[in-house]
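One chain follows as structure tokens, the form predicted alone.
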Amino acid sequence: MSKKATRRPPEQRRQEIVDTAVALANTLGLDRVTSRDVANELGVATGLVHHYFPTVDELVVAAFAQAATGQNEQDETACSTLPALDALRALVQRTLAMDSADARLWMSAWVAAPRRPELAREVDKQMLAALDILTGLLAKGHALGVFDAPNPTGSAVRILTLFDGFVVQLSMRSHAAYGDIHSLIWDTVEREVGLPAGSLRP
């Protein structure tokens, strides 16, 4: 059911405009939200959709943004607050802990781009955004002794493409699916950052 619509300020309005879109990409992937959906389910008229964003790559492109701009944030936080060790556990534990919706969002992400090359820079520049926060954890932990990974970026790299498996799993099944596969990241991550077995996961 359509929501009424209200007058809103400009900032506020554009962004329920994304939050919706958001949503929506949640449930529909993000190549298949329009902005006529976004309009209906906010009760106004598609005009307004348009007046913040002209096409509906722009929407698509500001609703992933902000959502994996969201979870970066809340990596380099734990990276920047919690000891190195502590913080590579949070790392981990958030991506293990990522619901369906979430990972629906990024495969719809990345089935998508290479039609929407405005879409597809977002997405790598979140992707890069993501192995600089880890490279740099990998590399104070190092410096530290907490760690045994002399090439942080690709110990980055390798971390970061297993986290994908595990998304791309995810957006197709739900958690009770994997059995074994969470002791998997945890026992390859250990063994690649040089931690003895069992010290990394909580």
Contents of the next structure:
2 protein chains.
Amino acid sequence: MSKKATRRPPEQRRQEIVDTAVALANTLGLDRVTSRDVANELGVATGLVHHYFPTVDELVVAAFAQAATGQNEQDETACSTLPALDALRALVQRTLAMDSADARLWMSAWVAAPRRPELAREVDKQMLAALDILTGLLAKGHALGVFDAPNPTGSAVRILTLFDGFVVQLSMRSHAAYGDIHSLIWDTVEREVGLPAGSLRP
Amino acid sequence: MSKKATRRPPEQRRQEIVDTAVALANTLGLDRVTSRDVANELGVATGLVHHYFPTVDELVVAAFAQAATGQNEQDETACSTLPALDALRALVQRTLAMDSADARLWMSAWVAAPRRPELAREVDKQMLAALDILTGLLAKGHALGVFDAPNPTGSAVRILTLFDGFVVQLSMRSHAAYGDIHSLIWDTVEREVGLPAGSLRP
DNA sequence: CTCCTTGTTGAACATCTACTCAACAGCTTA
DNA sequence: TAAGCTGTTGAGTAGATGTTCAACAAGGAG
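Mind pulling up the form predicted in complex with another copy of the chain next to the form predicted alone we just looked at?
Following is the full complex, with the preceding chain placed first.
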């Protein structure tokens, strides 16, 4: 932050800017990401931010895309490297391990999306990607006889809706009884894929 | 909006301002409520808004409080006038009948709360009120033998978390398969209170 | 009718923000 | 070493917002 702004290759500088924007968004929310704050945090001039991202909207979209893509990629590799049952367990665990910064990033994306068409498109894309990943996993498990999920898409929608509710509770860090919510999520997922209660929980 | 600003009794003017703020918040979100916009919409000077609400934060809190209190009061009267089963059904129905404006109001409140202590307190208060209402209803039904809800608070937390997830989906109006989500909610509530599947759905 | 309380005005100030652009300076190349 | 491409600067413009405040005027009290 107090370092001199040395000249860098464009790719790297661009990445630094996105990373800084992600960090700020995690703390303050996507709609609070400002070219000034990013520039200050990075120790560069505001003009430089606009050199790489002509409008802040583009930066915000890039920041959200990077954060969300990272999460989806984790789930994707879990799905492709682990047996279906373990993959599902890992996916639920990763969701339950989210912290309030992750939660607030998503919340702010949802709120900002209606006013930012580009962001809205990216949010849709990422939510759809998450849905596809989970749907594919459930379909695979069903085909292999590991799960009983005759309607993988419907089950995935329901599970993700529950995850969204968890994100809301998490972002509030309020009176939520996390134990109850964790139980609800494990129970619902188990029931949704036809597993005996308690058989998925680690 | 083009009407002359006639002199009014303070109570009434104050109410008009809050109502206008609620209307704006429903469209744009709580964090987009602006003294200028409220004044313009109402056809008065910006100074008048600040005369009744010295800071915009206070106006935002009042707007949210009014909107949320209205919803909770509906649920409360349902609980006190209807038999437990009907009250629960009405409560679920009212939630499923929310529109995306209602949803966005809550979403924006959740996102804005961390930066606005007064709003955070009000949001907590309203969420806790909703929790109390539902908990009371489940406890009452359990005591009367209508439900089987040995842990009313836990059940209420789980149901409300699911509602929050529904609110998120609603605010996005995206690829959500509403039919699936409605089914999930009815099923989960029925299961949570020990009712046979399908027995609560109207 | 006149006074006086008070609802109301609207301009002014300060702050924050996005975005622009001409000038500067660090690297690479000849 | 000298030249030029380009990463970088930082001041400047424009607009949105919160907040203040002295002055205005509508309606009731005397």
